[in-house]
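What follows is one chain in structure tokens, specifically the form predicted alone.
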Amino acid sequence: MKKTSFGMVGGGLGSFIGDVHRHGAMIDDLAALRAGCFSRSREKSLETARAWDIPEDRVYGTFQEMADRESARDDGIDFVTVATPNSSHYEIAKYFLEKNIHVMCDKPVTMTVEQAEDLKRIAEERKLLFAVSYAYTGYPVIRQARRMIEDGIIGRMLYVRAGHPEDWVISSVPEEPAGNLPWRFDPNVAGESLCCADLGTHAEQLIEQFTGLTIRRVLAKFNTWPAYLPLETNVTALLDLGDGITGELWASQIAIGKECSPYIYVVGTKGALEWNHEKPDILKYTELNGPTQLLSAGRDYMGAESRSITRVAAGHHEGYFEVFGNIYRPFCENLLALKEGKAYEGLSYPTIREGLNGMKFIHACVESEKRGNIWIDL
């Protein structure tokens, strides 16, 4: 089977998200990890390389060295995975794009809207692929919901409610200042938002991938607990989704009892659809004046798109590695087609366009809060 080759910046041993990216990239045997700059420490990078069977001559001290040397090799990497803190995404992604290396980047894709626009411009000018790992959109039933909405099963959409509540801040951060905090709480590294950028953007992308709608305007209210933190830990937003469709979005890091609970509920004139990450293989469908049906991933009644990315038999639960694989798989298939000069006709995946939409959403919510909780256009 033909494979792409890739390298990683960041994401070495001990990194949660780096390990998820690595497994997701390789789960379908469409990518092989060949190079990396896994840490600022060369010793840590070499330790990671030994664990993952990466040759020492393809372990680099800086991402610049990695891009320069890999782009000069006949067998250089096809793409890079950027699995570093937010503040470095733009610089790293831009450098690799300018060396004509395709990019898979963690979210949020940049620190500012302008940076995301610049990456989109470079990728389009150079005809390079740029994917963004909005992982929750990779669940098979999300594809099923989109197909049902496009087929008019629930009629004209009227209202959308989405969210991503977690409790990790309120369960782990002391109420009074006590020592150093992780990088996510530092505006110089995380950007102008904590909760909205970390979790709200997942809910924003769920709306886009589930419904096909994009947010036109937001009116957002931020809360911060503990109060000494420099960035928000709870976001409540009203959404204007166009065509008279209203939405609401809640993202929280202080939601006691919620470990990782993205959800979406869409009401139409003929019915409703609902999904929750706590039961990720189930799509709830309720026809107007009818009973609620539980549609299960992998069953024959699901659509072809949904079935094509279902990895286990119905009734068996798919997980986080698998949905990352469902982002990487079409990205790698697209890249292989591109290398062979063929048109790609496979599944879609989140690209720099969606990454830019995410940055516009974050910035609009921040502006709404700053300006007294008013409507802000995206």
Ligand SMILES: NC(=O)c1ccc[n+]([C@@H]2O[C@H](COP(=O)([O-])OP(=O)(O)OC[C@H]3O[C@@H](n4cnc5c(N)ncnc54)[C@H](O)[C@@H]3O)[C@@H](O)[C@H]2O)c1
Given for the second form:
Amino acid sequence: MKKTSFGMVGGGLGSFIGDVHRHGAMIDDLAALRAGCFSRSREKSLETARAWDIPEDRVYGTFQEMADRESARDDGIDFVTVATPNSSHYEIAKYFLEKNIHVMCDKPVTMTVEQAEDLKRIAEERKLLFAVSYAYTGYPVIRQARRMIEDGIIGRMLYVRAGHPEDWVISSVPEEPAGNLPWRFDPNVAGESLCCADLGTHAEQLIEQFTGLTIRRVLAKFNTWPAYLPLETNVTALLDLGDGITGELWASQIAIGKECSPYIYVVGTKGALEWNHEKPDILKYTELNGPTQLLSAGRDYMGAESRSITRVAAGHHEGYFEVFGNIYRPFCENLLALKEGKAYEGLSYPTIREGLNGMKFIHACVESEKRGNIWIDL
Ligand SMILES: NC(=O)c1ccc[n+]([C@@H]2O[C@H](COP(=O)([O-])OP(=O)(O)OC[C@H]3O[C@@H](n4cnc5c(N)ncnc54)[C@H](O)[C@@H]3O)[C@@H](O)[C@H]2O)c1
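Could you switch over to the form predicted in complex with the named molecule, since the one displayed so far is the form predicted alone?
Next comes the full complex, this chain leading.
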């Protein structure tokens, strides 16, 4: 089978997301990890390379050295996965794009809207692929919902409610200051937002991918607990989704009882659709005045797109590794088509366009809060 090859910047042993990318990228045998600069510490990078079977001569001390040397090799990597903290995404992605290496970057894609626009421009000018790993949009039933909405099954959309509540801040950060906090709490590394950039943008992309709608304006209210933190830990936002459709978005890191619970509920004139990460293989569909049906990923009654990214039989539950795989799979298939000079007609995946929308959403929420909770255009 034809494969792409890739390298990773960040994501070394002990990091949160690197190994998830590694599993997701390799799950369909379309990508092989061949190089890396997994940490700023060479020792940690080498330790990761040994664990992941990467030859020492393809472990680099800096991402610049990796891009320079890999782009000069005949068998150099096709793409790079950027799995470092937020503040370095722009510099790293830009450097690899300028060496004509395709990019898979984690979210939030940059620190500012302008940086995301710049990356979009460079990728487009050089005809390079740029994916953004908005993981939850990879669940097969999200594709099914989009198909049903496009087929008019729930009629004209009227209202959307989505969210991404977790409890990780309230469960791990002391109520009073007590020593150093991880990078996510530092505006110089995380950016102008904590909760919106960490979780809100996942909910925002869930809305876009599930419904096909784009957020036009937001009115946001931030809350911060523990109160001494420099950035918000709870976001409540009203959304204008165009065509008179109103949305509500809640992102929280202080939601006791919620470990990782993104959800979405969409009401139309003829029915409603609902999804919750707590049962990620199930799409709830209710026809107006009818009983609620539970549509299960992998069943024959699901559409072709949804079934094409379901790997296990219905009821066997796919999860986080698989949804990363569902972003890597179309990205790698697109890349293989590009390398062979063929047109790509496969599934879509979140790109730098969605990454840019995410940055516009985060910035608009921050502006709304700063300016007294007013409506801000995206
Ligand atoms: N898509 C998702 O569901 C999801 C989930 C978690 C995190 N993320 C995102 O992934 C990114 C990383 O988050 P994390 O929680 O894994 O962080 P982390 O702190 O656990 O790991 C970051 C890794 O990057 C390395 N690193 C930092 N700067 C580097 C550099 N210049 N060169 C090489 N290595 C470098 C660190 O040594 C560490 O191994 C963040 O942008 C975060 O928002 C996305």
